[in-house]
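This document starts with one chain, in the form predicted on its own, laid out as structure tokens.
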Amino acid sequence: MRLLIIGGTRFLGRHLAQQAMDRGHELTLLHRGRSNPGLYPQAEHILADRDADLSALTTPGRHWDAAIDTCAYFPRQVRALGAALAGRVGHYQLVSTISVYAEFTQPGQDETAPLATLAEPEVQAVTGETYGGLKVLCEAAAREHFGDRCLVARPGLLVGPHDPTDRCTWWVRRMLRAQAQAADSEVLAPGDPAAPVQCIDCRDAAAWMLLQAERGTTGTINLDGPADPTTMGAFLESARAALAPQARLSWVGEAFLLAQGVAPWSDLPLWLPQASSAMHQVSIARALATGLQCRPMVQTLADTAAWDLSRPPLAEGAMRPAVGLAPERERQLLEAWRGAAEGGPRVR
């Protein structure tokens, strides 16, 4: 198969590219040349900014059996790509997000759930408030230009090696610190251990996307994991068992954490309050029915740890994403939680 990937050198894109070559596909990557430009010399690289000039795609004789678009954030980007690829591509796959849904109040919602809307559809800034609505517009543009040759994949939280967000990686580092330093062996575990958790190894998402490109699957499909429902307790126990057997999980109540100003998702990655827990219970029945396979979480965590430990030091002035509690803040919260217990009953 002749495959075009828009992106292809960061996280999901690089896993797609590697697996595509492993499967024997003829690969073209369109990217700006800014992230990991030396990756995959055996592939064809088209250096272009999708917001500026896509004329390189229109060279006579160019044609691809499938294209996977990993980095569309504005509908104008999808429309421009659709115009450049008119008559030049068979199957088109858009990487969207489960954030397109208007709300998460009911567990198990599927691809037919109501979608988010934007008060200003022409907004040109991607924020927490506009991200989902912009992706809805990207989906509409994809269907407009590619019609019945289009698959919209809606991933949940992507995790695993090469994750630039450091969300799941923060928990990996936290467990490794607990194993290495006795003073940090007590790990703050947020909320209810029975609370649901969904996330998918990026390599499993990439394998599923390639399978659908090979099959020419169309429609709209939620893409998340694991295959069998899991919980925050199971996730953290997997991390402890794989990375830090001497760590001790101390479960701290949701109400206490919120009262202390702890931000769900960013201060404690993956954790959501009970009122938002349906976001971790999206139906993935269609993905499973079309071949999704999810590796064990312990493997994802171990591989993420190995990758993170192999990363070169940050360049001078560079910073990691601001995610996760600082060690001092976590210790303060644990001490305050114990103090609240000594003072009488506490609200969990």
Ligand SMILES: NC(=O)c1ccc[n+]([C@@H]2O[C@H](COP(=O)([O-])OP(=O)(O)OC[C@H]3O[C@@H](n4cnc5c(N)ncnc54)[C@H](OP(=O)(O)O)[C@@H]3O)[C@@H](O)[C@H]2O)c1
Given for the second form:
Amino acid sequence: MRLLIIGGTRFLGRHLAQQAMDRGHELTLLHRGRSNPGLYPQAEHILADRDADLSALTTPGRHWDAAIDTCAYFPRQVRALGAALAGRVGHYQLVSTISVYAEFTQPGQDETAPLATLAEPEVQAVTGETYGGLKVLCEAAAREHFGDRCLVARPGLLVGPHDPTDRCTWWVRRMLRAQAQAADSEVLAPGDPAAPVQCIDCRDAAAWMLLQAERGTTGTINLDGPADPTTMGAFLESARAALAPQARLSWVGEAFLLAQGVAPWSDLPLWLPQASSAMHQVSIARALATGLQCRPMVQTLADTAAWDLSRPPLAEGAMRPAVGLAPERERQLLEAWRGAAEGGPRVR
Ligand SMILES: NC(=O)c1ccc[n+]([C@@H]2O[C@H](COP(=O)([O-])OP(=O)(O)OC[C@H]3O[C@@H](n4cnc5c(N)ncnc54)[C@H](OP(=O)(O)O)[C@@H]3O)[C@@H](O)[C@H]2O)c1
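Mind sharing the form predicted in complex with the ligand? What's above is the form predicted on its own.
The next block holds the full complex; its first chain is the one shown before.
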């Protein structure tokens, strides 16, 4: 198959590109050449800013069997791509997100759940408040332009090697620190160990997306993992067992953490308060029915650790994403929790 990936050099797109080549597809990548320049010399690269000039897609004779769009954040980007690719592409797949849903109050929410709306649909900034609503508009633009050849994939939290957000990676690093330094062996585990958790290895998401491009699947499908529901306790225990057998998990109550100003999702990645836990219980029945396979979490964690350890040191002045508690703050929280009048630590 001749496959066009918009993006393809960073995280999800990077894995898609690798797997597409592994499966013998003829690959074209369109990107600006900023992220990981020089990656995949064996593919065709169209260096272009999708916001400025897509004329390279419209030269006579160009045609792709499928296009996967990994980096559309504004509906105008999808419309411009739709116009450039008119008559030049078969299947079109948009990478959307489960953040399109208006709210997460019901566990097991499927693809028919109500969608977010934007007070200002023309907004030009992607923020925590606008991201989901803008993706809803991207989805509508994709259906308008690509009609019955369009698949909208809605991933949940993507994890694994090359993750630029450092969310799951923070837990991996935290466990490795617990193993390396006895003083850091007590790991603050947030909330309820029985709380649900969903995330999907980016390589499994890429494999499923590629399969759908090969099959020409259409519609709208949530893309999350693992196949069997899991919990924060199981996730952290897997990480502990695989990476830091000497670590001890100290479970700290949700109300205490929130009162201390600890931010769910960013200060302690993956952790959501109970009121938002439906976000970690999205229905993935359609993805499983169409061939989604999820590798064991321990494999994701081990591969993420190996990738993280292989990363070159950051250039001077460069910053990694600001996620995860600083060690001192984590120690203070553990001490305060221990000293709290009611409820002590539950150490396992
Ligand atoms: N991370 C998660 O947990 C998560 C969860 C749900 C959904 N998603 C969705 O998954 C996708 C993330 O995939 P990703 O990490 O591979 O992609 P990404 O980081 O959003 O995009 C990066 C790719 O797009 C290219 N790109 C960015 N802006 C461009 C532009 N203006 N013109 C041309 N190319 C451009 C980049 O190359 P250059 O920089 O060289 O141009 C790079 O190849 C996004 O759509 C996101 O909304 C992510």
